[in-house]
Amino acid sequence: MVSKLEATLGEVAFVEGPNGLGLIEVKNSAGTATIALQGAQLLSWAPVGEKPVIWLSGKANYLKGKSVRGGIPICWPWFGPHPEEPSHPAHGFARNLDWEVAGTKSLTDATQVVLRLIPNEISWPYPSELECRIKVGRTLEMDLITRNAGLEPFTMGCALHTYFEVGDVRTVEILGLEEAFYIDKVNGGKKRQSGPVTVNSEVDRIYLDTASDCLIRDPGYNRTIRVEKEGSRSTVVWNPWMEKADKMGDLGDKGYLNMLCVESCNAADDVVTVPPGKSHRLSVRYSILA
C-alpha cells in the first residue's frame, strides 16, 4: 500500500467509514472528494471554495453489498434490471463489491485514483477487467474501462448513476437534451423533448442517442453544473419526488428537492458489444461554469 501513495503522500488517505466501509479521502489544493472501495463509488467531490456539486444523502445506509445513496454508483454490466433474470441485482453487480486500489498519482493541480475490479465467472461468465480511474481537482474527471479479456465479444451497459446536488430541484433547467426522443419510465412510451428539461414530478427517462454536454442551471446555487462525456450514447434523468422517496427510506426528508441524477450511460437501445481484446471506455467530466 506504501508504494502506490509515494507521489500523493498528504493528498490521499485510507480511513474506515460507518460500519467498517473502506473509505479514501482526497483532499488537494484544488478540491475535495471521498471514494468508497466498496463499488469504487465517489461519495463526494466539491471544488475549494464551492458548495458540493455531488449529492449525498443525510440518512444514507453504509451497509456491505448495497451502493450508498448518493454519490456516484457505477452500474455494470447492465442497467436497470437484468433483461432476463429478474433476481439479479438491479444496475449489475459492480457496485455492490469491493475494488482493490491500482494505484494514486499526484498531478498539477489534481490526484488521481485509479481502482480495479475482475468479475469472477459466476456473477458474469466473459473474462474482463475493470477499472475507475478518478481525478479530483477543480475538475471531477471518471473513467470506466470495460476490458475483453477473452475469445469472444460480449454486450454491456454502462452507467455512472451522478447525483448532483441542487437548492431546489423545481427550479433547474437541465440543457442539452432538446429535441432527443426518450423513454418515459414513469408514464410509459416514447417521446421527444420539447425545450429545457424540467422536474416537477416523478422523473425517470432514458434520453436515446445522447452524446453531447450536459448543462445543469441551479438559480438556487446560482452556478451552472456541466457534463461533459465521451463513450456514452444515452443519458438517464431521474428523480423520484415525494411519494416514492418517502419508500425508499435513505433520501432523507424531502431530499428529493436537493438532489437530481444526471446519468452518463450506455443503456436500452444503446448498449455496448466489446470485441475479444479490445475495450470500451466511459469518460466523463464534470466542472462549474464561472
The other form holds:
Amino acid sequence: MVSKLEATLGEVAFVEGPNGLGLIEVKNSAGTATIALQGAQLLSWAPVGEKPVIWLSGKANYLKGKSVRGGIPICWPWFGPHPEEPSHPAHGFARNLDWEVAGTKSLTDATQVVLRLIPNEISWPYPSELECRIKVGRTLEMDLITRNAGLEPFTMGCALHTYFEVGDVRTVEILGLEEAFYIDKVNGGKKRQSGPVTVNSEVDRIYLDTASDCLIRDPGYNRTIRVEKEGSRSTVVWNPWMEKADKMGDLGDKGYLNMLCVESCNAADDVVTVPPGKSHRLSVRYSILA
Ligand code: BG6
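Right, the form predicted alone is done; let's see the coordinates for the form predicted together with 6-O-phosphono-beta-D-glucopyranose (BG6).
After this comes the whole thing, all chains and molecules, with the earlier chain placed first.
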C-alpha cells in the first residue's frame, strides 16, 4: 500500500468515512474529489475555485452494501432491473461492493486513482475483471473497463450514473439529445426528443443510439457542464421529482431541485457483448465550459 502512495504523497489521503466506509480524498492544484472504495463511487468533484459539479445528497445514508445517494455510482453488469431476475439488485452489484486500490499516480495537473473489482462467481458467473480509472483535475475523467477473463463471450450493461449539481433544475437545459429517440420510463412508449431536454416533472428516459456530447446549461449557477463520452450509445436522463423523492427518503428536502442525472450508459439495446480475452471501455470526461 505504501508504495502505491509514494508517487502521490500529499495528493491522496485514505480516510475512514461515516460507518467505517473507506474513502480516498484527492487534492491537487487543479481540483478536489472524494472517492468511496465501496462501488468505486466518486462522491464529490470540484475544479479549484468552482462550486461542486457533482451532487451528493445531504441526507445520504452511508451504509455498507448500499450505494450512497449522489456522486457517480457505477452500474454494472446490468443497468436498471435485472433483465430476467427481479430479485437481483437494481443497476447490478458493482456499486455495492468494496473495490481494491490498484494504484495512484501524480500527473501534470491531475491525480489518477485506479480501482479494481474481480467479481466472484456467485454474483456473476463469467470470469471478468473490472477496472475504474479516475483522473481528478480541472476536468474529471473516468474509464470503466470490463475485461472478459473467461472462455465464453458475455453480454453486459453498465453506466456512470452521474448526479450533477445544478442551481435549479427547472431552469436547466440539456443540449445534445435533440432528435434522439428515447424510451419514456415514466409515461411509457418510445418518443423523439424535440429541442433541448428540460425538467419540470418526473423524468426517466433512456436516449437511444446517441454517442453525442451533452451540455448541461445551468443559468442558476451561471455555468455549462460538458459531458463527453466514448464507448457508449445510450444516455439516461433522470430526476425523480417531488413525490418519488419524498418516498426515497435519502434525497433531502427539495434535493430533487438541485440535482440532475445525465448518465453515460450501455443500456437497453446498447448492451455490449465482450468476447473472451477482450475488453470494453466506457470513458467519460466532465468539464466546465470556459
Ligand atoms: C436511474 C433509473 O438511472 O436510476 C431510474 O433510470 C432509477 O429508473 C434511478 O429510479 C435510481 O436508481 P437507484 O437504484 O439508485 O435508486
